[in-house]
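Single chain ahead, by itself, as structure tokens, in the form predicted on its own.
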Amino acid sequence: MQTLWNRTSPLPAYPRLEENLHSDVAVVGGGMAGILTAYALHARGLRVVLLEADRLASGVTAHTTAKLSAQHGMFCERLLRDFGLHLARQYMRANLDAVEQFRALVREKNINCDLCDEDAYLYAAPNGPNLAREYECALLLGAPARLTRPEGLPFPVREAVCFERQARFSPLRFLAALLPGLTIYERSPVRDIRGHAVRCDGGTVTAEQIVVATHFPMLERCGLYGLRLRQERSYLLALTGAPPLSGMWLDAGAAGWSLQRSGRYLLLGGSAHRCGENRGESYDALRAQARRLFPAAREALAWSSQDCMTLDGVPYIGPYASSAPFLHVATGFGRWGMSGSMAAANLLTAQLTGGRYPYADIFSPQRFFPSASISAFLEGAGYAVRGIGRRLFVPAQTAARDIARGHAGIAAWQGKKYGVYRHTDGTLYAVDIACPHHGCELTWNDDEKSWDCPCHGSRFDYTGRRLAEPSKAALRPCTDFPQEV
């Protein structure tokens, strides 16, 4: 999927792993968090091997809105309620420091990545929520916040909480400047980690320390991350011809619209939903909003992203599990992966080099659940039960002959259910409808033409090719499915 970032800033290619290696640290995952961590550890003099299953930064990093901000939506009051003042201040300070460290790296290495200071606004529409309490909590946490009533905007705003001097940038241009000198292998998916051995198809990396910075943690046997994470998709349009707009804007209401400039483009985001629950209207809703706000604008690009969400809204960064002190994790950044990735690199570098990171406690993967997250835990378990139950006990409701071109449905053939897509040329493509990860029944995403898992967020294209983890396998195609059933 082409985005504003990978269209204009392709990264260099690297070879597959085809030998056995020894290193001080193996970093699994070549997104923003993995590359920043590998760069920081390499700068400390450690031998680091970075392993990426596909191409560097081809996942969420290439599909981000590219905000560098400690303003993370309606979160300050929730943080204080769930974690208390001390830990909530750790979260705020870690993200404010992360923004400054991006600036420092850009200055130090003279990186041309279009980094631009911007104020970040959480705004309330005329019928939106009251932001006074959120503003008070932001001040308690040490945020550079002010409550304002903006005017002259192309959309109505009653009030807004402004975090001053945040930033935006071009993420792939930034990362390109960090790659020289790193030992990197692409198209080298990690199949397993046993002890200190990280096994790929073409070789094994044996390392003293291992960092798992994949989008969804890959090891099922420890940490219970499959029960503590969910995945959401959100959608973006890049518009040309829209009026100038300074600042980065996020709607505090249920719609959650986001707006910001990037060069000559205006980025309009929103339409978020849990993975596996899309009704095929996400891009339509964005385009309708674009017409309402900017009737003269034109769509240049459209893309979506997948965000990994923790139960309590705070990433898991630190020891993967108490039983494996040499194994570390960075995951669950939600919609705030840029600042979260820098915080992860800082924390993990300190832990792996004997240093101290003052904000580690709030990110601990072993932290106790706040009471507010118990319902989210039970909700996630319910999705898994319903997903497996639907596959086993709910019959197929669609006849293959009734599936229109460019659409899909679940149809039965010889007593088994299949996910069936009719190509625009009329050809039917049938795949096993059970997710290889844990067997949940997949659902069709008509916007992305993909089969999505509502349980843990695995995604596959209509031929069965895996698009997103945690599944490690593709879907089995049904090669003898008849073209008309």
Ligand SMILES: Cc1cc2nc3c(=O)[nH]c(=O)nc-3n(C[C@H](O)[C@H](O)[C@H](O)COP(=O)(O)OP(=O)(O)OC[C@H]3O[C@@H](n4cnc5c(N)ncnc54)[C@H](O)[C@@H]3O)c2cc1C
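If you're wondering where the values come from, they're calculated on a predicted model, not measured in any experiment. In this text, rigid core is short for the largest set of C-alphas that superpose within 1.5 Å between two forms. Residue numbers count along the first chain shown, from 1. What changes on going to the form predicted together with the ligand:
- Put the two forms on the same core and the Cα of S23 is off by less than 2 Å between these two forms.
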Contents of the next structure:
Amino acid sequence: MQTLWNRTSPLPAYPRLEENLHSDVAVVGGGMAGILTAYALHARGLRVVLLEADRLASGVTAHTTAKLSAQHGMFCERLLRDFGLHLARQYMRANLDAVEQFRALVREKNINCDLCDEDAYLYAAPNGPNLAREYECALLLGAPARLTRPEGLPFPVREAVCFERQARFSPLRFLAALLPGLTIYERSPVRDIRGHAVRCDGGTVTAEQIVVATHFPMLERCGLYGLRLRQERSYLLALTGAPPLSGMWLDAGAAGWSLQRSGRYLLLGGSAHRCGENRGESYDALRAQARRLFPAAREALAWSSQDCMTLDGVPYIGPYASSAPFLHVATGFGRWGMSGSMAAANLLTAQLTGGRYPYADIFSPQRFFPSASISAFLEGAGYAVRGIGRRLFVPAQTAARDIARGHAGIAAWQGKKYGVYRHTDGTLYAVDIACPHHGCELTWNDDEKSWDCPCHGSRFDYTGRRLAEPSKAALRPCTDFPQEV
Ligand SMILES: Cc1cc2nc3c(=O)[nH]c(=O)nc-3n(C[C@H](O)[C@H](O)[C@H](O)COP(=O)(O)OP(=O)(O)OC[C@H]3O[C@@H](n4cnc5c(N)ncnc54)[C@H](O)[C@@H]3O)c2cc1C
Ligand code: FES
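Having seen the form predicted on its own, can you show the form predicted together with the ligand?
To see the whole picture, the full complex is given below, headed by that same chain.
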């Protein structure tokens, strides 16, 4: 999927792993989190091998909006309530420091990545939520916040909480400047980690320490991440011809519109939903909003992606599980993984080099705050029960002959349910409708023409090819499915 960042990717290509290696650290996953961590560890003198399944930064990082900000939506009041002042301040400080570190790195290495200071606004539309309490909490946490009533914007705003001097940038151009000197292997998916051995098809890296930065943690044996993460998908348009806009804007209301400039483009984001719950109107809603706000603008690009959300809304960064002290994880950035990845690199570098990171406690993957986590945990369990129950007990609702070209449905054949897509050329493609991860029934995403899993966010195209983890397997196609039923 072409995005503003990857359509002219500045990243060089790297070879596959075709030998066995030893290193101090193996970093698995070459997105923002993995590359920043590998860079920071290498800068501390460690021998690091970075292993990427596909191309560097081809995952969520290439599909981001690229706000570099400690303003993370309506979060200050929630953080204070769920974690208390001490830990909530750690979160704020970690992210404010991270934004400063991006700036410092860009200055120090003279990186040409369009980094540009911007104020970050959480805004309320005229009928939106009251932001006074959120503002007070932001101040308590130490944010550079002010409450303001901005005027002259191309969209209606009643009030806004502004975090001053945050930033935006071009993420892939930034990352490209960190790569020289790193040992990197691309198209080398890690198949398994056993003890200190990280196994790819072409070779094994044996490392003292291992960092898993694979977006959804790839190891299911420990840490119970499958029970603690869900994925949320959101959509973006890059518009040309829109009026100038300064600042980065995020709607505090349910629609959650996001607006910011990048060069000659205006990025409009929104339509977020739990993966597997797309009603097929996500791009339509975004396009309708673009027409309402910027009638003269033209759409240059459209893309979407999904990020992992934790039970309590704070990333899991630190030891992967208490049983494996040499294994570390960075995940669950909740759509704020630019600053979050820098926090991850800081925390993991301290952890792996015997140093101290002052904000580690709030990110500990082993934390459990009942008031923040229980309802999300129960909701996740409910999805799993419903997803498996629907597959086993609810009959197929569609007859394959009724599926229109370019659409899909769940149809029965010989007593079994299949996900059936009718291609625009009329051909039917049938796949097993059970998610290979834990067996939930998949749902059709008409915007992306994909089968998506509401339980933990695996995705597959209509032929069954895997598009997104945590499933490691593709869907089984049913090649016998009759073309006329
Ligand atoms: C639509 C959208 C907009 C966003 N906007 C913002 C924003 O404005 N500001 C912000 O701060 N954050 C934003 N985010 C969040 C941010 O983009 C992500 O949190 C961040 O990019 C995640 O980086 P990552 O390194 O964890 O994951 P990824 O970039 O997905 O990297 C993980 C890498 O691991 C690789 N991998 C997976 N499995 C294996 C394996 N077995 N072996 C080897 N490699 C493997 C993948 O191929 C991938 O390259 C947004 C997210 C979305 C979805
Ligand atoms: S059952 Fe977990 S992703 Fe589908």
